[in-house]
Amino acid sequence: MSTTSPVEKAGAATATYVDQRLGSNKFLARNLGKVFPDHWSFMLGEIALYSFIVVLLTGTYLTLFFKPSMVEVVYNGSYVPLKGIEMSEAYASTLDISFDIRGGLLIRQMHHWAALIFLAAMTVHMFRVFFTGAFRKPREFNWIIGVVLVTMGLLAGFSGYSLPDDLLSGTGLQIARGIVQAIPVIGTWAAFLLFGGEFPGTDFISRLYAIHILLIPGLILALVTLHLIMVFTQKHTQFPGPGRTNDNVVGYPLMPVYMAKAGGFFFVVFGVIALVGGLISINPIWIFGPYTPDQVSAGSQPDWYIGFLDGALRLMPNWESTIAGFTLSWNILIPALIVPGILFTVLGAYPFIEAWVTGDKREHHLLDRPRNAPTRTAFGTMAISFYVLLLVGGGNDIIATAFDVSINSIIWFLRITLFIIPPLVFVFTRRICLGLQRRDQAKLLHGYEAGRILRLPHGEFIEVHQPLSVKELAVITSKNDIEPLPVPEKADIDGVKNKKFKSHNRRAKLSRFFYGDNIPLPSAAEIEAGQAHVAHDAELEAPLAAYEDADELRRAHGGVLHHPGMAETNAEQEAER
């Protein structure tokens, strides 16, 4: 007797109908069982994806009420302190969304918080990819997509932040105009083209609105789709562990486990964003007032993701020069265009730089532990320290006011430490990584330090060591010891000069710089002998452990340990003596 329900029959019929027209069954059967590794750090990319979905949903709602116009109107809304004030329609409609549209302020704040979380999650996700070497072959293009996505995220955040036409966002637009004008030769014309004439013009908000809701989200959506397709096609990377190799993936299938977890996690992210948007105020534009070109809001601070650029502008000395009748504003050109351009170019090209230095052409699906790539890890922490110093520079006025310190002292301190702290962080990080490698080597040869001292029958005291677990043994021994490239010969055996000697020699020096400092793994025989010795020490302690395991806890006077066979009363103890 068949037990198939009507729902199952309808589903089967629908699947057959679709498959006959699209051939979907073969595709789904091949891909729904695809395995994804399970590690908390992989959720960072999911947070970025889900927060972007929240950005799209909330942004769609806001577009129904926002008016991207710079036409001057007199405000007559619910916010009494600004009644009767002339302002642009963009600012007035943003006030209406905040105070007169049902749920408007919640959606607006959710939109802003989701954008911040989107950028933060992308940034931390790229940290994970960088420090674990997940950008290596065959994922170099995916890394470039990630760099472009972060860039698009910065542009999306800045363009959305500037739309309300309040005094704070207008200050940011003033800075953006100055950056555009600093471009040699074409800067003035580019600013006129961008703003439709003299700043602030009358067309900029409507142009920025089209860029913010159409161009940038479309590019981000296309890049995210391409990124996910490449991840699906190339297989997911995984951390080292038992049974995990460069040729397999250990984890959970896409259906039903991974999809169920991913669906639940989306609602967690959505709920957190809604909670933060409802409880924590962000960008209260009614406090700043409408934008007027001759005013700057006190203590103006950009969002965190653009703060490094503001800090670089504040720290740069006032350098200008005139060449062939053109004024070059180095105080803007260097911090706002040259430095970010170099940083993002090097970031995008890093996978190819490292592959060239190492000569490594292999595919990598097993991730590195950061300690096993000390130079790469040191470069990453050095870049983070450089960014943090610039971010601190972006808030120098707030710091000076809060701690009653001279703002000039803060500027000079940051100018000096910007060239001192990052190199020190590089050196310290590399030494820490090498120290962790030495600790791993000691674990392989001597096991864990248990912290327990054992006295042997002949009177010797030894510290008991414990053998490594199968999981940790697999993790530590996954390290690949890469030999630096050899120094090239200036001439061959026939005396013919090597025309590429200089370039090959530079490459060999860089290779030694990357991989010269390394603590090699012990050989398999040494590891086996070390673990056997540790196991022998553990066997010496086994009788004592068995003795202690036989102890009983008796509830007398709060709790007393008693060993079977021992005297229980004072009289019995006296009799034994």
Second form
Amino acid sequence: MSTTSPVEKAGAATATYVDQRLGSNKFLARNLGKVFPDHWSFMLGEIALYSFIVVLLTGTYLTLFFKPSMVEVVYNGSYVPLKGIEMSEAYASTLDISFDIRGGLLIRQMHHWAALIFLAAMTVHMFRVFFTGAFRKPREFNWIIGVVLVTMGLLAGFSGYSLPDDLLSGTGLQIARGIVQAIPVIGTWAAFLLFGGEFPGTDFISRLYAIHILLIPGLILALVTLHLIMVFTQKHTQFPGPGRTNDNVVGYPLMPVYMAKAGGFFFVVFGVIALVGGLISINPIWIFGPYTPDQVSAGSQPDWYIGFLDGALRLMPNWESTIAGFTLSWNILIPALIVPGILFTVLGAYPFIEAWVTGDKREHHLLDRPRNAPTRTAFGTMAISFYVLLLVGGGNDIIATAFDVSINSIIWFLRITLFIIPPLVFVFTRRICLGLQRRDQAKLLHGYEAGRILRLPHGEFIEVHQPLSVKELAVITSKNDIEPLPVPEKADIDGVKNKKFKSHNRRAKLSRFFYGDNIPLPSAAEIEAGQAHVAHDAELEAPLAAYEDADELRRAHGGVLHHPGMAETNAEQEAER
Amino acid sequence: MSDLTPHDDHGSAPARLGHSPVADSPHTLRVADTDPKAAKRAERQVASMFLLSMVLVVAFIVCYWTIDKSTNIYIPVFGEVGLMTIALGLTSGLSILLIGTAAIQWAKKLMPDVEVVQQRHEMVSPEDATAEAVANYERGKEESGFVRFPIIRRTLIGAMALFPIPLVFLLRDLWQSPVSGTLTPAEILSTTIWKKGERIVVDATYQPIKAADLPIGGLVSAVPASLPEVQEAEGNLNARGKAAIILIRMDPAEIVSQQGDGWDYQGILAYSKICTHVGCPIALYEQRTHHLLCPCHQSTFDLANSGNVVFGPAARNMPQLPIGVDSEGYLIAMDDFSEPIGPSFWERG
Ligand code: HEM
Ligand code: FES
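What would the structure be for the form predicted together with its partner chain, given that what you showed me was the form predicted alone?
Every chain and every other molecule in the complex is listed next, the one we just looked at coming first.
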């Protein structure tokens, strides 16, 4: 041990002090060397975490100056165009943050950018987890937490966006209120209780404030903590590679490499957000003006994460029905509540749906390559294409102006393609995945094509195949071949009818749909034979190594490599001619 | 740390499926591992990043004290921007970023890049632990008498179910009906401050309007003359949110239909300004087609034809306000709207 410097001595003393009270050294002993696998895609979750921390820090700063009040005041700050105008205190204080507090605008913009990055990183992180099957047993709980976190993130963003009480944020709130009001039976009451009466009222900003700075961040913080504890105890999944199995973790120890990299990365994310917040304007609320319920600016756009909801509202046909004197606004309920409700429920339930369909009850720590789960991958891309179409719908006015097409035709185009493109994407993705599986199989049996043609002494042309590298072999053979569930028996041997035949059969069908076209890995013997055969190719080619520049040789012979043994035969043939 | 083995020593761990013997890919040494000069260079690199980070903090302080907060500068692409924001963002951002890049460079160049292997263990608890947990639970159940005393059990469940109810009640007064609790939300939503004889005034200036003031094809955003007083008395913008209207004038011959007979005045029509979809205010009017377009979700209403929906997600006509003129020739409302304005709701029917 080389704990010699005074600082280290003090540190050791502190560790002992704490350990005598909490037993913390046991924890350190177990975890300072804890191994974390490395992959660029594992940084997505880190970005989400770090941007959330930045959001907490900058948000706390903003609370020092922001006044969550709808009391009307006359603005008298240094932004000249709005001087003397009546506005809510919330809007006035946001102007003060932007123009009169040094660095205030920097922090405001950092807060907003960090929020955007937080949501984007969470979303992409979720895709990574989905497409690699990292949500499988034992990580289903963490998947659900993740889905709740995304939902909370959306609410956090929307509630924050609505605080400054500018024209854009107020318009968003008006729409939100219209949606709440459309809820059957309790709609008007819910809206009145939330807003303290009619819109806009004077209560809502301060109520929203408590939700935005306390309730939601508190929940997110609690869930993030739980999320990380679970990652820690279950250990991180890893991508397949040499020496990586379902029973081990290969990577760098927490101390020092992971600590330095992850800790450093926090500062990178923090620094980049500060740079972006300093350089790129976001939500310039002074341009929009204070909120009033009878004005709106054309082309008003919500933040990107709300775009899909806005798009859904835009694309929905205007269905409304009146039943026994009561109104059901399908035009609002379907896009704003039912579709997102289904989307998020299916998302949350997906690990359980897949486990049920596949009957797979094992633990999985080695990640799937997306191609090896074609149906899952296809399902994911289908959902993404649906989401993207809604997002495009949210920008239909912008597209209309940019490309000079009528909004009506864009809406009709999207209404129709919303039901055509996602299924097509499903089919295509599945095909592509199966194609890639076939290619993997060919690689195992025949090596990979080196892109060289070799002419053998007896005149035969062969394409040179090369054996796979150790890494490729490990990656490709990591595939998890699962048999579809068997078709159940209608009756057992004694002729007793299987009462659950119908449900079991349905499940077996789903399972066949999921795995039916799977291209199984060749057997170990087949792979070995294949690779050995390929190695033989390489031997044939070996004498060519004598030539310093194989490319030159090939060029000399019109793109075809001649086996050196051919030289004499060639000469003879030519002489004959 | 017994289950920590350097990956290099690990030799030929089998791939998961064990189909083929998989040796680990050989570990290549980095320059800094073999060349002390390169290692020294890397050390200098990392240290200078930390140093620069400190310098930038000083730069931040200088900027904070010296730059005038109202100075704008023009930067191509970014446009006119506040110098203070940019300077503070650049200095603090770079100083933070450099700490990060330094740490990562340090890890990559100078810390070991040899992967290590750790074993996983199934999450499921060993059987004896489970057995012990079950035994503890059974003992607790027995000792508590949860099963033996059914009345306690049932009343406990009842009490637990009921105790949150006061919390729900406490939320009831998030809103109280202004008229001594008699009006329901639906009733409040169904009326505005428009009434017979209420003058129509231009929004913002509050000037009354004569028919001659409004040319054919013109559009004016308008409110009731009593709005400022009501706003003052109520201390909020609620009345404005419901009473805002637009006035448009078209050639009477072009009016195909209206929501009530003679609700126009010489071709001047008054419609609610609040979209019947989810409530955005609308003022995008195309005079050639008489279409009113909502900027939020592009619902389109035909104002020459009873404010019918011609396109988009809105399900209901824009409500029309019957108008006329008073003895002085100023435009007035002849009544309140005949239906609730704005988005639909359950009780609307
Ligand atoms: C949980 C994630 C959070 C997200 C996604 C988020 C997002 C946002 C957004 C988009 C805005 C609008 C900013 C703008 O004016 O352009 C905002 C405003 C605000 N946020 Fe947050 N926020 C979060 C957490 C917090 C926390 C934890 C606090 C305080 C402890 C906070 C305090 C504030 C304040 C005071 C404002 C209004 C000031 C202003 O708009 O300039 N936020 N937030
Ligand atoms: S609010 Fe007008 S179309 Fe949605």
